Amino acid sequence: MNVLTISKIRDGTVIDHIPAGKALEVLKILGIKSGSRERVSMAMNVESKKMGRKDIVKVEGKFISDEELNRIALIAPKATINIVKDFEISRKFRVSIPQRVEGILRCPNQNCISNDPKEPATSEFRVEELNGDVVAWCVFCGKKVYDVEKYLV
């Protein structure tokens, strides 16, 4: 039997039930990249009874913001968040897909007013989950976006 062991964190955030292969996108959303000083544990494609395979991210000393939560919900709508304080889970919850997002996604329609640098329009999308996938509609031009992670700003 293979056992995965990742050490506990004192204070920080654990993001579980990330779809397999999307942990790197979560790190990008959290602003963690090469040269970052945060203590991070990441497991990709680990076995999961519910999901088959999943990814897990633990970040010491970082408490997730609402904007980061919305971004993560767009690419991992079934993710769970554990806020850890002094080695104990102080809060555990599942992300929820926001109904609307502003300034988080870029519209793929090059002619959309939100892509015109001369216009003061900030991108805005209506978001829904359809058949397990997150789908976003541009409020300005109606363009539908299925692969949301490609258009995260």
Contents of the next structure:
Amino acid sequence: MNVLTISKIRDGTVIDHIPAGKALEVLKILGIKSGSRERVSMAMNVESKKMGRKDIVKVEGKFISDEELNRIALIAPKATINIVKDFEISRKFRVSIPQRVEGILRCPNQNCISNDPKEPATSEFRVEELNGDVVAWCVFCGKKVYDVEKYLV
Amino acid sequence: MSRIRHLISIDDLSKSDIEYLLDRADDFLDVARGKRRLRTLEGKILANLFFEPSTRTRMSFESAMKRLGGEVINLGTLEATSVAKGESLADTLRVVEQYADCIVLRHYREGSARFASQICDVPVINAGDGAGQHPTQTLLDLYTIRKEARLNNLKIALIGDLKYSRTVHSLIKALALFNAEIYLVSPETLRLPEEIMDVDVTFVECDLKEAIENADVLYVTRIQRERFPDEEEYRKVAGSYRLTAEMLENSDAIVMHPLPRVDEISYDVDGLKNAVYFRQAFYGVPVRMAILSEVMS
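For comparison with the form predicted alone, kindly provide the form predicted together with its partner chain.
What follows is the whole complex; the chain from before opens it.
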């Protein structure tokens, strides 16, 4: 039997049930990149009873914000979040897909008013889960977006 | 129906909203023809903000407002406005709403009308936003179909530029509410985008001959040179569909066109009973009277 070994964290956030291969996107959302100082553990393509394969991300010393939660929900709608304090899980919950997001996605339609740098238009999308996938509609031009991670701001 | 504050997209209207507006347009037919006078919008001012060229839409709104006793102010040519000095659309709207009770907006950016409705306290009517929505055109198209053919269980052929034509895109969404069967006739490069086909409608791709044989309505559109990214692509498809009187010899189908036409309908069709496109242009007035009355009452 293969045993997954990722060290426990003292204080921070564990994001589980990320679709396989999307952990790097989650790190990007959390602002973790080359040169970041956070202690991060990451497992990609590990076996999962529910999902077949999944990714897991653990970040020491980081507590996730609502905006980060919304962004993660867009690319990993089934992710679970564990908030860890002093090695114990103090809170555990599933992300929920927001019905509307503002300033998080960029409209792929170059002619959309939300892409005009002269106008004070914050991008706005209506979001739905369709057959397990997240689909977003631009509130301004109506453009439908299926591959939302490509358009995260 | 629920009160309409702004009219931005045909998606904002239910089937009963649409039927209500078309019924209201019926009430205004005589007024639109100048046979009866109304002063219901006396003292009100409409601002026409057209950032793209338009004849029918702009003038029919103007006519509708004046027939209801109201007045109209226009943006004029862009060169003579603050837009030429680099003013944003948002600022132009914030200024113009100080002068008018309603704004009709045509703009080259998709989503501009929705944006305007978020900014403005006065009602905003979308008169076309890029290749996006043109809901008042859709309403007048539906009104024409209802007057000249029938709206429920209709067989309609959409002919020409199905890719860039916003009138076609909006019309399809509305026809989906009325159980239509839609025949699509277009050059390969101007086929209807798949995302527009995501509605509960039966689509049949066919040639022009089949469409004439089967449809109750032939809705012809212009191949729009201005929407093509390059001239060479336009030249490949320009003039690929041309409806003539001879082709309509044994057909009762009505012929509609949002106009202007270039060469897609031969002039010899104009005299046939099938041709309703000039009446269609007239129906824009009662339909826009209904909309203006609704948002400004």
